[in-house]
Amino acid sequence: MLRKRIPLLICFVFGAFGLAQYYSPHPIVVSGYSTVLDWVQIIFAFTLIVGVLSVFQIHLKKISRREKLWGYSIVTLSAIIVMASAGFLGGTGRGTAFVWMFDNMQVPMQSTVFALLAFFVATAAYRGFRLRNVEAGILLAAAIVIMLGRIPIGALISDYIPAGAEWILTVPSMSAKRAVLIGIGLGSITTALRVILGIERSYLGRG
Amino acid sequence: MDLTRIDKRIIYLLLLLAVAIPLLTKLELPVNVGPQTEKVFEAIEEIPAGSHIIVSFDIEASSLPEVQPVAEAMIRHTFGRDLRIVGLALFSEGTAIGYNMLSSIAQEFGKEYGEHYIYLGFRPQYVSAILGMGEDINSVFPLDYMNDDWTEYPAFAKVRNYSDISLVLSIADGSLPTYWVEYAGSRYHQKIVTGLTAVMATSYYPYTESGQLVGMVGGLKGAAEYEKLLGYVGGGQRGMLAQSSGHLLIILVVCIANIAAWRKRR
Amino acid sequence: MEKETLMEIGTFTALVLTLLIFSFLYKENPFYRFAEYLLVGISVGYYLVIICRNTIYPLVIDKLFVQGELLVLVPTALGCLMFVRLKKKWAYLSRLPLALMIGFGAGISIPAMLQARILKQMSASMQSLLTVNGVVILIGVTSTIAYFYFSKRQEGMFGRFTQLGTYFLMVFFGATFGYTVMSRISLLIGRLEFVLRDAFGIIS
Amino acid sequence: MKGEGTNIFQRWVIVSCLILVSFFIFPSPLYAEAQADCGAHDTPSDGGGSITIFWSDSADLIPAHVDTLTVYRRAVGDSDWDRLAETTTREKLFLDNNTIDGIAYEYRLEAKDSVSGTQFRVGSVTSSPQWFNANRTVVLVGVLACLAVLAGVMYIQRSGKSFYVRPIRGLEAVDEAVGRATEMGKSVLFTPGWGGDIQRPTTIAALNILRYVATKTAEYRCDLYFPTHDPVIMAAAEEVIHEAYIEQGQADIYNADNVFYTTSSQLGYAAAVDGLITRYKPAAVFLLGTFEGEALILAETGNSVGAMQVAGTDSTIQLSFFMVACDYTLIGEELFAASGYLTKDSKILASVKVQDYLKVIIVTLLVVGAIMATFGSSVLSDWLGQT
């Protein structure tokens, strides 16, 4: 029961209010529905902690098991502890050591990951925009326009370059765009009705 | 030598110096006002002064570079027009960021907390609190930034829902203002803005052909005309050549890799 | 600490990070490792006091013992059942909080999924054939549909329609490529600006 | 398997019954007095709280140069009139969001300037909150449709029919790529990307190509590795991949902490996969769900490994980048197409066909649409795009 049937009812039950709830305009209903949004918000928030309670278990297992790293380990739990502790003891207002940290630890280190991207574009680009067939021709040829297009060199050498980079951006880039996405709305329709009716049910395991 | 298989690391040298070199140059280019742009501009214009707009911050730390720029300069116009700011954040990184934005710009302007501005935050499970708002924003947001009850602030005592905001303004580096125009936009009919990165942009053309999205500013090339409109020079127009170069050694390696193909079947 | 050299080592801080992410270009080394556990240990811990300080303490402390609300509890208890993943024999507990994630997100998709991405994109497509672009979307979108049809062998004509459908998406990519090429180089710009005029004063 | 069949056949008809009857329990009212020269009625559509008060600027009923119109309201019984707001004659539409619903109300409207002037009263009207917005009656069309759409094909299929479904490119590449994992001695890394929570279908879609990988996995006895963002998606994964192990009868290699939360933050998880793949040099990688901007760091260090890459996404912007640094890129809706093709599930399969049914009828909408909007008329067009 509470492995299986259980679960499946409460899919049910809330994927249809979830589907019913948005063509009725009444209080009642619309109470009723954002009380579950905020349910699901909580239910998130604990889910989280669950995620860096297993973080802990993790790391902690290396630890003790000297596996492959594990200093690294050490590295992590006491960045999550310091964090964490600066956070609840020391708050998290201006001048407070969690923005410090937040602001020249966390935001340079990812916005340096981010930025690894404008390197592996041009790899990218030197590896993958080979005039093999074409298709790879009109790949190339979009890509080029549209790059010379946005910048102000483009237009030096001819207002064509930003007016064709523009009309290929609304036009056939759009209309193709278009499709994808309405194959994804169809894609993702049928998914989630096969999930309210219990169709779709491997995310439940084994009984 | 084949050039058909260049090292990857000479292709990151080359990309670093095309990029660093401009920036120390002190070259600028000329800049033409798209059409995007201009409508956002035109779309804040219009709101009468003393209006409420949601600033919403929906980025990583990891874009601030790209879309830094693009915000201050529409939040400097916000400010410069008289509008008071709600200032929140869907993503857990845009609240810190946002904070920082709004205070220091704030301060630049003479603006007060809670007199032109409040911050509320941030709330996770952003489709959530995206339809909450157009219900109810303080129960979505019970309390601001600073844990106080924000609607203890007279200027800002009124705000319910979003018929009380003029304009959503989502700061963003993904997908977010797809969620604010699939849910704020379609089921309250808010009207929506966004400033975003250019990666982004291409994305939105559906949205603001079909009018879901009054307009967007996107990348440095965005905040570039934006803050010409408004007439300044920021961080926009100083990365533009930076920029164009690196387009072009970008360009330029993918044609060797062709001609050397090329070479090599013959 | 005086506020200018908390400053000063902040700086300093954030160009040492920077360094060391960036050597992972040239290869995966222990300095980058450093950088990379450094950087999922803080972010877990920044995520963990902002979800409980955004969401755990206005929705369910606040909620409960200032106002009362005891309809929280459901959610709360729902939540809590999320703990027992750790525990293996009870795992399958957790599912009854995931089947009303999944179900209620599955529901409340269908009705914005048709109407943003499948209704509003018909409407938008349906433009007068006399124009040029006109017909270039018409035909873009259902070429691009067919392609997608998966009932039938992409041959004969429907074969050679399909194919146009691929030139489509290719001009898609292609775009999408290009565009996307400009704002990664902006984060390029965003990370050098940082080295060289706030960590080094090369430039003004 | 026949009573299931059944258990579900039953769910559908319940969902479409409650949709149905909740259609015709509490129809919209419709207001036949567009007619009337002026009136007032209970905004349609909404959830109470507001009355709509409508006029025609026609000279008859309102002089004509006159631009001002003020609007009075009581509840009726009382005595006092309140001022409302000011507009203008021209709007000839004033929504008063301001009504208790239950209170019957009477509004009069003053029209006048220095020269003339007129007032008339309308009422009295009560507000109400209705059931259902008429206003999305074409989003229930169009999930009716589906509904139906579903029905027929599941219906024809339990008649015994069996469906074609074309080969998907790149699919038998998965197939290829846990055993090219196997035969190196190397593990397979498959990680669902930032943009996606367990809300998102597509993340549901993932999931069950997931079930198809684990099984292959389990089967040659090779590692698998599930980094995610999302303790979320981490919590379904464990039990999907679990189950794909024990119903392979592997279940004594399955290793929990092989599934594994990493950060919530973008690029937090992307240095960590990145790692990951870095240090254990997987020969399969899978990049499926929705990414945003880490795409491309995956797929390039996954490349600069030498793995085998396979990638999908609805995420529109990282299709160009899976496209151009991966070995196979499922395009959108074949991310969901494949999770049917891979399992080989009659019943996943069965919604591949709705969905070509359903875009059978979309491209004939479109073609009726610009036909219609060569001639001028936006009616269709219009339909589908109101909300």
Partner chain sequence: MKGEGTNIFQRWVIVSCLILVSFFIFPSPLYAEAQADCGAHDTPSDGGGSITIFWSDSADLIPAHVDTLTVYRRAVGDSDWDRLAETTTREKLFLDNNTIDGIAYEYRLEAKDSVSGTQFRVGSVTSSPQWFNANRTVVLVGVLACLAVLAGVMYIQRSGKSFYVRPIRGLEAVDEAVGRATEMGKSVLFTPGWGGDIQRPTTIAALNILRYVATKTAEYRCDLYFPTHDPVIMAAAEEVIHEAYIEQGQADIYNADNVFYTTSSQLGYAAAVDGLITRYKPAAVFLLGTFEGEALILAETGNSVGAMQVAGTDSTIQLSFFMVACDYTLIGEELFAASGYLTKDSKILASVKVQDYLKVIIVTLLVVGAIMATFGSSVLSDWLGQT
The other form holds:
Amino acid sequence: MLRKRIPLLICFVFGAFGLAQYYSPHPIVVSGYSTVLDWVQIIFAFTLIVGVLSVFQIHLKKISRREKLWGYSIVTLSAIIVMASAGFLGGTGRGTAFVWMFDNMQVPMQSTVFALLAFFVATAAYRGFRLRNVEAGILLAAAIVIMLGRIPIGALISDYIPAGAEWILTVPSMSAKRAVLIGIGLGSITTALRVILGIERSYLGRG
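Now that you have shown the form predicted in complex with its partner chain, what about the form predicted alone?
Here we give the lone chain, stripped of any partners or molecules.
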């Protein structure tokens, strides 16, 4: 029973303390909250270690069992070891091996992945802009105005196109965005209160 009550008590105390710092400017609350943030950074460092160990455990298991595509596991573990060794031994400043590998290996790979995502975005846009009903027609018209309003040729066609694109972004699009943000905020508050009050206990595990 204590294994459940102690985590719930800790969660309630720190949750209530984190909530109080938004409403109380008292120096004790402010200094205490900064201390809590330092503890969070320490906990984050330990969770990073746990995450790395978990990655090693999963990929070593795949390598030992010769599972499908287990060669990629060797590449993953080798990359982690090489990058970590370069960072610990040579530092992370300019001109080091760590920065060179980051700029010449990881950045190009990230650019490649994002470039591939453009094709998926184009496919999704084609499906979304197919003129099947009135709503799809409105979406297609708004998309055309936005795209033309963001390139120089739109202003050459008419001065109304950039103005219309700006109006779409600042009025109907912004109102929808704010509605989504309000919904996200209410959902976040509800979830936080459920966790603080001990109603939501999924973080305690299945047991």
